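As structure tokens, one chain now follows by itself in the form predicted alone.
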Amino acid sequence: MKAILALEDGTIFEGESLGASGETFGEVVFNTGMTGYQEILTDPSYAGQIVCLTYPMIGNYGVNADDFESRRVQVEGFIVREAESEPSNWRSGQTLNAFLKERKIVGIRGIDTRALTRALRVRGVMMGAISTEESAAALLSRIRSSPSYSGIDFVRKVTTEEPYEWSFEGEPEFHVALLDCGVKFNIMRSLAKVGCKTTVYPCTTPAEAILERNPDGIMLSPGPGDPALLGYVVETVKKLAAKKPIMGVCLGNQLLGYAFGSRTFKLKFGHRGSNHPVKDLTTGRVYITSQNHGFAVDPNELKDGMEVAHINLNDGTVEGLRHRELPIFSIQYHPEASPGPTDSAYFFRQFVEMLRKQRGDRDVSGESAS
């Protein structure tokens, strides 16, 4: 079945249908990762977006029941050069095409993904649509009359409806309250590995309700959309900041930026991939990181003790914050990245060390843990 991809600037790509038939609308973005397509498809941070993968062959290791990062597919649509029909991996349960069709996700394959990526790099990400039914002219008309990506609060669409606890075997060392703005399962898995039991709360939960259970620390999750729309979450973060140790990831970094006087701006084509170099300004060390965000914190308006801790070496944008006095830090990239890289997984251990220090633990020399 034929399919077309239309961009709001009038660019049209013709290809073949991938997954379900029909049509879908969203912000068209690209990801440069070579692996991890199932994690990308199920990452809530991609809600509202049509994702193009720059690696030419996708689906070569199939899809399995274990690599989900949320309960469902989150992308609005999917774009690949070639979708493998005969995957080779002992964990594979079905093909990419069957997986997308089963979950009613509209995609397109067989287009020049290099040309599309160049267009998005030059002109910036833009709204678009994939269709197996409409003409190009009709599709363009509908794109231009659709709401923009930045006008929708996607966090409310992906957050949990009710609080829940992530399963934990044994006796946890700490209890972490996680504010779910679009959390990936691997964040809770990573917290469990360092001894933390996690209670996950909807994004609309007031600070008072979170503090009622007296958690040892707070985690601010990643999530989709424009953080400028999340004033209600920022107010919650402000109230939590003076009460408990906090770690923020991706959108959580941006929320802390807002809570401490700053704002965000939209990147031309975002950071999405698994090879972004980030420099830790404290140690000077450079890490290769996995990223997925379209907005960045303005470093010039931070106040009340918050400062930049990490920068992106490609474009100099903010990749992490730290507070000079309070037990608060955040990173714009993903320490829980699956399938990788795992360079920054140590941040979960750093968070636990911060919780121990706050608790007043002492090491064998009698000094506070750091």
Contents of the next structure:
Amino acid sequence: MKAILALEDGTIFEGESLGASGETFGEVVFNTGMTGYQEILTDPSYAGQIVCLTYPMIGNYGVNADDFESRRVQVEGFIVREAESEPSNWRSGQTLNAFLKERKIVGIRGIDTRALTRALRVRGVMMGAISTEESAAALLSRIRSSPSYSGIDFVRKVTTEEPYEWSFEGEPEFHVALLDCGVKFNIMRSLAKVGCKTTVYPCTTPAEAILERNPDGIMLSPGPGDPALLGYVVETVKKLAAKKPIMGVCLGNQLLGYAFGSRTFKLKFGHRGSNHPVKDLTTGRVYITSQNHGFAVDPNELKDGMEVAHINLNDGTVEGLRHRELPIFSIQYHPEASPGPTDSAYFFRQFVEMLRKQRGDRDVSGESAS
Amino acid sequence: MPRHPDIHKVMVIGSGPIIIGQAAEFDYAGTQACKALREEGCKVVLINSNPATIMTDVEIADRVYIEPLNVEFATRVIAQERPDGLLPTLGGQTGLNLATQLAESGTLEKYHVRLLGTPLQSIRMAEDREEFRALMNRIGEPVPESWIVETEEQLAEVCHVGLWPLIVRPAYTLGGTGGGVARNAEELMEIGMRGLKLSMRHQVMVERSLLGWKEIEYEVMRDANNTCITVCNMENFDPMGVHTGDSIVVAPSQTLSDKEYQMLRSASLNIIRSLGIEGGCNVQLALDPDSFQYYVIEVNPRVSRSSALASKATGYPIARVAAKIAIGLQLDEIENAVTRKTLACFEPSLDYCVVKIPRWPFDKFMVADRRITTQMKATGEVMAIDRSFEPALMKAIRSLEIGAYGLTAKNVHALSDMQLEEKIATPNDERMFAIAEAFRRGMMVEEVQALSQIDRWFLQRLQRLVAMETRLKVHGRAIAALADTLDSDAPAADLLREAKRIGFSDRQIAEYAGLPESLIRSLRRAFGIVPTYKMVDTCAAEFEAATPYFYSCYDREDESI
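Having seen the form predicted alone, the form predicted together with its partner chain:
Now the complete complex, all chains and molecules, led by this one.
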């Protein structure tokens, strides 16, 4: 079956249908990672977006039962040059095409994905649509009348409806409260690995309700969309920041930016891939990181003791924040990897160290008070 | 950190004569290194015994000595030139060996020459089997289980471990006689006891066999600040048991999920850090096709044949960056020479597929044994790039200049079914052609996989190429009819498009369709089925490229105009 991809600026790509038939609208973005399509498809931070993979042969190792980063496929649409119909990997249970069909995701294959990537690089990310039904002209007019990506609060769409606990075997060292703006499973898995039991809260949970349970620390999750729309979460973060140690990841970094006086701006074509170099300004060490963000924190407006701790070597944008006195830090990229390099997993250990230190400080002050 | 302030003059050791396993790639690496050092203001003194190289051209180094690559001559050059540093990791094994000898003979100390790049101790640790195993055990990286056995009781103990199959090698026998592969306790006792009798030391080595496992390589870089990156990973078409220099290699890996890719990447970085390498390093790993289990097979603590391939495959100049690291620069202080906007501190992202095929000299030596084993026999190699595996493979085959224009070879055509199966089961230079012939005769992917243990992903793609041959044969007349209709929407025109897209040459299409090549070409032109050119830019189009190179493919957008 034929399918077309139309971009807001009038560019049309003709290809073959992938996954479900029908049509879908979203912001068209590209990711340069060469592996990890299943993790990308199920990452809630891609809500509202049609994702194009720059690597041309996708689906080679199929789809398996383990590599889900959330319960459902989160992308609005999927673009590949070639989709493998006979995957080969010991864990593969399904082809990419069957998986997308089952999950009712509209995709397109057989287009010149490099030409699309170059268009997005030059003209910036834009709205687009994939359709197996409409004519190009009709699709274009509907793109222009469809709501813009930046106007929608996707966080409310992807957050958990009810609080839940992530399973933990044995006795945890710490209890972490996670504010879910679109979390990936591997964050909870990574926390469990360093001895933290996680309770996941909906993004609308008031700070008081979280503090009532007296967690040892707070994790601010990644998530989709424009952080400027998340004033209600920023208010929660401000209240939590005064009381508890915090680690923020991706959107969590941006929320902390807002909570400490700054704002975010939209990047022309975002950072999405597994090869972004980030420099730790304290040690000078550079790490290859997994990234997925379309907005960056403005470093000039940070207030009240918050400072830039990491920068991206490609474009110099903010990749991490650290508070000078309070036990608060955040990174704009993905220490939980999945997909991408696991080099930054040390942040979870750093978080635990911070919680230990905090517990120690508290014990000491408790003794002196009695 | 800026470069070492006390290094003004650097001596580079070239790779010497071209031999099997060490060919022009080291000239390429050495030339890049000399240029990189001069860019940083160093004077470069080059010693090489091979004058037929680019690096010995007058404009590459400041001083060139064409002398034998031995301690005596190298010492004389050092005495005369008094370099501040010696860079040995770019001239292949020859350079590395000579540097080791110069250090051991006290020459470097006597003339205050600093060994640049990787420390000598790391080189020893990577090359000495026992030291390397001990290091891997310390850092928790698995190496294949092995035992040194001297008695029947010890043999019986190995039987209990139950890791079949095992390779048995008697120590110190003439020509390695008496060894073999044991698949069970009975065979191990039989081969082992025979080996013990044959061995002059009454000793056999027993090692876990990884035949049939996936062979994966990573090219990694590290600077003195302990920042590490991987330039590229590669997957061997031939599973374990074939020397990587004799194997068809694909970049990047095709059958690894992100979990597997990252697991092996982390292992490679763990290894380069533990060895303290300053520069590039090649790590070879074996991965179980049915689990997450892997083993570290080998590490090359220097620029290798694989790094030359990885450099060309990704656009990342490994030798250039390694040379700059050797004089003290950090990865984030070196510019990405392709984009000129980003830094050498990143990992290339490919949006194409690279296929390397070894070139064996068997056509020149008719009687030679064409079987391929763990000792390298190839005298050269070709590399091709395209958007997908099939066209890259087809381009590579045509580049071999063995008279093949696709998956057909004269010798294979005439073989009986049994001979054909034998050619598939035992690695040899014509195996790929034998597999294609088997598909032509109707063999199933599963059968070929059982015989060859090659991953089905590769086999399926060969099968699709064979299927295209058949389709062209069947639709030959419909293609011929296009000449009259010139209907570019006809199914035959689509077939032509698809054949070009997966790498068929006009000559092949003509042959299978039973038509003149000139007709195919004129049809193609009439329908606008012409090659487009895309860039190798290290970043999958994320950034603009200043000095890219191009490859052809049948896609939509042409970037060369």
